[in-house]
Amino acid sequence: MIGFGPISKLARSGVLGMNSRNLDFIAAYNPRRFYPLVDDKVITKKLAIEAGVTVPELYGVIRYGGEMNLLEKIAEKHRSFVVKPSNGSGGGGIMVFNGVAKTGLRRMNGQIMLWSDIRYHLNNMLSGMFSMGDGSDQVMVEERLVPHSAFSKLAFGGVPDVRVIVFRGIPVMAMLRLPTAESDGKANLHQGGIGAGIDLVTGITTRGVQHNDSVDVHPDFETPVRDFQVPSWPEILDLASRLGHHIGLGYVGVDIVICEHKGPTLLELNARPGIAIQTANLRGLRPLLLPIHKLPSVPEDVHQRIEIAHANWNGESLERFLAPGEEMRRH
């Protein structure tokens, strides 16, 4: 029966559920022909470069088992780098190294991973074990980004990132994802990382969650999670809006690292961004998405789209952004 029970209560409070996300926004606004642009990280990187977006340097791509010696050559030259599946999701399979030993490579926790174990893990990546599809995959070896110094007491053993949900090229919600000892230095919430909601206008964190429970301080540093000013916030919104508008997907998650040397840098794009960002912000996505859905058109100018994002976040009417003769959609 429609209108009763906990699901309808959540809907009335503005929380976007999985079914609505999939049907009303992903299926309606993300043409499947564009999925490879974000599912394949090698293609995403090329697309971002074309759009003038900063990305981590790609050191090499391993496409089959016979190319595994490429990793040893990269290790000799760079020593610090990230290894990830090109079509991976949820952080699966990613390895971060920051040194070379006689028997293998040094991980961020100081442990040495033997070359035999590394080759075994690479074979698993190539077989598609960590990938979204059913077929084989390829392995990317890229630059390890150094997080902004402002995160020195907020990120344990890894690199934090900012997830921005972009709808029709307009940022609608964001959160800061912080690695912890429990998450093994990965900024993934389902592995024990912290999600901190961000005020979309100011770039200041509002609250933190870990395993869906509220947290006030980072468990490894006892540093406050809320009231943290995310560095380079205007640039982050600019990057997310420009790339979200450029790729042809109407509903997308843009993951950005604030690098000490490069500034805001694209980590990856996600055509099926999760809905846990609502828990981090203690705010539903639906009331933010519907006004933008009702706009008959969105501006090409990125600064105008960010103005819409600010007004939308503050609950203001978007009618002042209509072009002459336009009316808000009624459905």
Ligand SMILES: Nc1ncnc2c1ncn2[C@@H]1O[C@H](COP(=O)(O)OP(=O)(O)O)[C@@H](O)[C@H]1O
Given for the second form:
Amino acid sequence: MIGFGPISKLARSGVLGMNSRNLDFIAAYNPRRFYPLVDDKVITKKLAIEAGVTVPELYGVIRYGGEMNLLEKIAEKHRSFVVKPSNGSGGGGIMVFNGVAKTGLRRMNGQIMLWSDIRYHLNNMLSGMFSMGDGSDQVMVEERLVPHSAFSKLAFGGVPDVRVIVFRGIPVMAMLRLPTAESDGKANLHQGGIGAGIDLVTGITTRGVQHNDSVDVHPDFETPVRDFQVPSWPEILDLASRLGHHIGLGYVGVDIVICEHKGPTLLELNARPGIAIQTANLRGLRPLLLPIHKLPSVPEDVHQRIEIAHANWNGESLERFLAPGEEMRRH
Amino acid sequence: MKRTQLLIIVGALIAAALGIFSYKVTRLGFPVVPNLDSDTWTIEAKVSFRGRGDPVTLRLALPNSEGQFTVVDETFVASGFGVETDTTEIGRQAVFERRAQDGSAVLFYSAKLIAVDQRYADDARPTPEAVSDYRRSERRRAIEENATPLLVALDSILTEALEKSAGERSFITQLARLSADEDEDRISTIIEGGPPEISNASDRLVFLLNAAGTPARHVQGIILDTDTRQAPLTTWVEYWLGETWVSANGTTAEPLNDARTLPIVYDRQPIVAGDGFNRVGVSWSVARNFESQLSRAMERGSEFAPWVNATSLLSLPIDLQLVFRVLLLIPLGALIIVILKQVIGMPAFGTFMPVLIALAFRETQLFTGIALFTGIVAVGLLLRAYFNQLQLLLVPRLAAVLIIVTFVMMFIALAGEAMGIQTGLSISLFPLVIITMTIERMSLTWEEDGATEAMKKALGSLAGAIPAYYILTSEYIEHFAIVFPELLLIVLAVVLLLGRYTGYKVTEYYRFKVLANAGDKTS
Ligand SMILES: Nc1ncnc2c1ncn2[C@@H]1O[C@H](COP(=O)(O)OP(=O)(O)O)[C@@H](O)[C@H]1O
Ligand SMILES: [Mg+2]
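Would you mind giving the form predicted in complex with the named molecule, to go alongside the form predicted alone above?
Below is the entire complex, every chain and molecule, led by the chain shown above.
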């Protein structure tokens, strides 16, 4: 491609731009009719269970304002749970509760949210205020995941998660997202969370970024964010690869929480995963995606797919994974 | 496969557009640049009155073809009335008659005005004569016989103006300046002693000019203006300079643009006269049509290529043309959006918000627009935050914001009117819904992604609206769009091409700078 200096430098680094992501990967690999499967978290949960993947237990679904007493019953029974709009995105509307008081429910920061405020918030969620698309939504109430103790000095006031980009069922890049005081306990990067690049083979973090700037230590704990071994790494890759293969979407972001009790657990799927993961890994996605794009077929066996993922990350040729008689696709 | 298909479509679109365009320009002579002076106008008069059950005769003064314009295509709509035109020494008139008229009635008159190319106007018109009992020779004689204060003051004023000036034109300007000062002794003497009507500045100027021997007359007519349809009757003066009548401001004697003045009656003749009716009212409106070069091209087109006219927007009625002038700019707005989003990567609320905002600015002018927009959005945001505290449901809350924004706009319009600022008309067209949507989206972004993100997007939307505004208000682009709508096919082609643009956005260069620079070090 001809272009002026800075742009061609960007091209050489293999960065995947938004336009190319949308056309070459999302439009080409993600049929629109499968979007509801990942946009609706209740459906995603069913699919994940089919694929043999651990998910947070669903306590109930609230569809109308009148079903509000359901929440009181669940609160009575489980005490610790999460309320979220089923079609939400970017963490909008999510409330995490870990206890019940007379006047309301206790939030993670210890404050009590009054029942009237909760009712108002639920109504907002039901009217679709936090949801993709227009119109109303339903509210799901699910088990609260407790982050793995290895993160006690790395995640401030929230749940860290691992985002894995899975292409044709093969994990291609991953990052660890750590909430900070600034991000208000949310792991989203644009809200000020830390993104740490992960070596896809070993599961060890390589570097961290916050707001697009490189950071070495977590600002709230002063603990280093690089060279951290993500627990249960092989299981994480296994989960991501299984799920990515099972659903009809070729290019997905799989968000995984490593739960203290349940191990790697699926949080949500994303049909349009962001491209910031490249900055966290200081590596462009394009050179990792193209070899997989050229594979004429992908093995059914999850272990073989993970082998491909390792080779691909190390920059090895994927020729050896071709079935006898197969040839690489041209373009 | 998809690529080649797309390229074929794009090629065909561009070829078709350029083909039609060049045919229209080279063969039919359609003008490529708008000819802003020689144009045609449509004027309309609406006369309403009440009859008393008696026979009605109503005389309406009409513009004539003697000045800058030729009047053609006159039509009258007056059901039940007999109509004829009549030219008397006081001008052209339409005479409407009916045996008996009871209750209210409305009559319409409309005509087309074609600007006369002054190079071909016949200049064999007789030179008029100044009409006055006080011209120099008479005045001198009168002063010798009987030096009344009026005559002395008049003489002194005229002499002073003459002394202070060099040439006819500056004499007139000096005279106007002297005449405007009513507190001056000589002027007040003239007002007291002269004919009764000259307490009014423009009548006084006419009186003085005639006394000085310069033929002058008082005019009532219409100033042709592209911005408004309503055209109130205005007064000005005309004086004879060299060999033409010059239209000029009645107080300052500053010449007016002849191509934009349409005289209807002279010397305070009435616009409507007659008997058998009362409570009469006349309202005038004007609209600009397309250039005469264009109509000549259209005429040529109807001989050689009838399809050109059949598909031309210029064959539509004026009202529809006005609608399409705005409508046809929307494809361009869409193109701007595609470039801003796909190639530059500007953050903004919603997809077409910047263009909608720019369309709103078209009504208000850019600076007022930005000020109004920021002000109303700020008020709306504050209110929304307050409604949030009241814990209202989503849709009622939006509705409440909408209602309050309506009130704010009403208030601004009233305040503007009270302070004599002309915001009233423009703000009423300022789309309410766009503002409300902006407020809602902005406060959502504010809550979820913080103030910086919301500000970034708000600024992005405004920044996108500014270039869009300049494009949507350019007279040349408007001309191109309505005269050569086929060129919009090229816009379509470009948009289609950009639809398969997989290159980087400009903002991504900044976003991934580290990666680009990291590549430098390793290679
Ligand atoms: N079951 C849960 N247990 C604990 N925290 C949760 C749970 N579900 C969501 N969260 C918190 O909410 C954030 C966003 O949740 P997610 O399911 O990814 O929704 P979204 O689609 O809005 O991003 C997570 O990063 C996490 O911090
Ligand atoms: Mg998420």
